[in-house]
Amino acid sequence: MKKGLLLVMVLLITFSMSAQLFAGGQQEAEDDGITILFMPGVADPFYYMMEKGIREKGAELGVNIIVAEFPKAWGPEVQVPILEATVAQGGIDMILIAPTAIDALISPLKKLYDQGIEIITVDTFLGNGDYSVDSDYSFPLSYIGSDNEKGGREMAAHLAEMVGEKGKVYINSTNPDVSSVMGRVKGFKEGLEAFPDMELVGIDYNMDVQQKATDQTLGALQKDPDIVGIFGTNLYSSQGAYQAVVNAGLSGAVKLATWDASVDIINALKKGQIDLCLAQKPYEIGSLAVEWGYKFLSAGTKIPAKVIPGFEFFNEGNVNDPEMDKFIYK
């Protein structure tokens, strides 16, 4: 009887130890999984679409996705504290981030990189974006986002066509130290050089405040009432500029070339209040970032220094086409 009881006790202890080892092995396997953090630039439809692409690709590949709090305003002073607080929770293997300035994010991101966290910049980049050349900002693995200079040149050509290749044009932009809009302005200016009868009469920076974009655009129209075309370089610039044109009663008379396909922008295009909209592909940018990040972390696959999805143009002719619906930021 005693021997039987002893045997049962030994079996119970063995089973308990095995169960603990198995559970520990499971926990260890979970801890070895890949965790990627997404740090957006600001709370807007573009980054919400990017988050959707990130989450869905992460679920497909079995990657643990953490999304930081969306900043309520644009700028390093808002973004960096959120980033650092989120990373401090631990367990991050890679950060996908839209830097809110070309220079001010270098030091905070380099600090995290030196702790062993890999970096991919999405939508915006550090420095001049050339991570293939050794510099103090060449530590990110890749920039994944639009070719903004190309987009700016194409917007200039489209706007020139809409205004008969002559007349005054105005730019409303956001921040003078953010790579994406800097590229768009640079490309637009280069594109205008092909049209000698067109003149850029001004550029304002609204710091991602839509009402400020509206006020600035109204001011530009009052200063130069013969403006024939306006380029809005991002969501807030575009929405603010078109509202100013509507308020001034100039819809149709002043042609509007806008960047970023929010629902509001597309509805305005359908009403004839906007003439052209460039749609980036934020969902694809997010999906590609996770895919390449996973390949690097799981297999050491080298990531191209730049991964550039294309973009699409909405106009009066295709804005109601069901095939274009997937490019709207929802």
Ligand code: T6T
The other form holds:
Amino acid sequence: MKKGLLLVMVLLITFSMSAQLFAGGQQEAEDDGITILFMPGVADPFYYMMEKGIREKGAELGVNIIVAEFPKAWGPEVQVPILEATVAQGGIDMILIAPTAIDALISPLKKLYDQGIEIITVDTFLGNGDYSVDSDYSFPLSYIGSDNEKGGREMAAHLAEMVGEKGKVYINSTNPDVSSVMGRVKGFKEGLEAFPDMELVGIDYNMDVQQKATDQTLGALQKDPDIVGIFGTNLYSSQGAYQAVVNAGLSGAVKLATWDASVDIINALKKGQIDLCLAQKPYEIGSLAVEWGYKFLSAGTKIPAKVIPGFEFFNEGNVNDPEMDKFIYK
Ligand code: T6T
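Cool, the form predicted alone is there; where's the form predicted in complex with alpha-D-tagatopyranose?
Starting with the chain above, the whole complex follows.
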């Protein structure tokens, strides 16, 4: 009887110890008093992926993460009021923000910086993005995001190859004053210079409205029916341009080089209706931003002025490769 009781007690203790250990493994690190705010550019799958990276790294490091309301449209007039209202609630040590313009965000962010809040810009930057040289926009600690010019150059080379290095091409972009898409357009134009038989016939700005991108691309195809290739510089530009090419019955005939790996774009690539897609690494951008922010706030570690995760290209050869799945924005 006594032996039996002892056995039950041993079993109970073992069970409770392993339950505690298991729970410990699942637990997030303890909150150490650092609060970081994420201010996205707009409500889209790219920034949802970034939010995921931010939240998961925050949980791992014990950083308190606040995510501002996702702006429903792109632009400083929507983003700044959300930013200011969220910061006014207090307690923020650092802001990770995708500024929706290179110039209009300088003054609102400087005001917050002067109140003692550190800034890292993610995905987009202020001014020319060089925070290592003293200027009125060099107060952020770092830019963490893609090398958009490099991506644009590589995009041009791939598109040139797809169209036999000759013919007319068209760009659909979002804004003329947003660093990310500006860089992509600049790089693309530079990349085209290597192909003397290729001509850029136009560029339109859709202000991040997909239907506008469709209408503009249809207009460009009517004006220049011999366009052979189109570059969409972000998710909505790409999805809009894709829709235009489908509506015009030109799938396959006009090559589509797209930026941002949304599920819709990857599905279109699988169907052979899109030819190329550059996938950025938003999860990694978010995760790195929290990691560097934490190191700076907790130990004063200097953050490199630029932190650049790479990107990946989806094409018909690798789009069904399970290894590529993790680069789709889900
Ligand atoms: O392309 C991304 C981002 O990099 C850009 O700055 C804005 O548009 C996206 O969020 C895609 O919609």
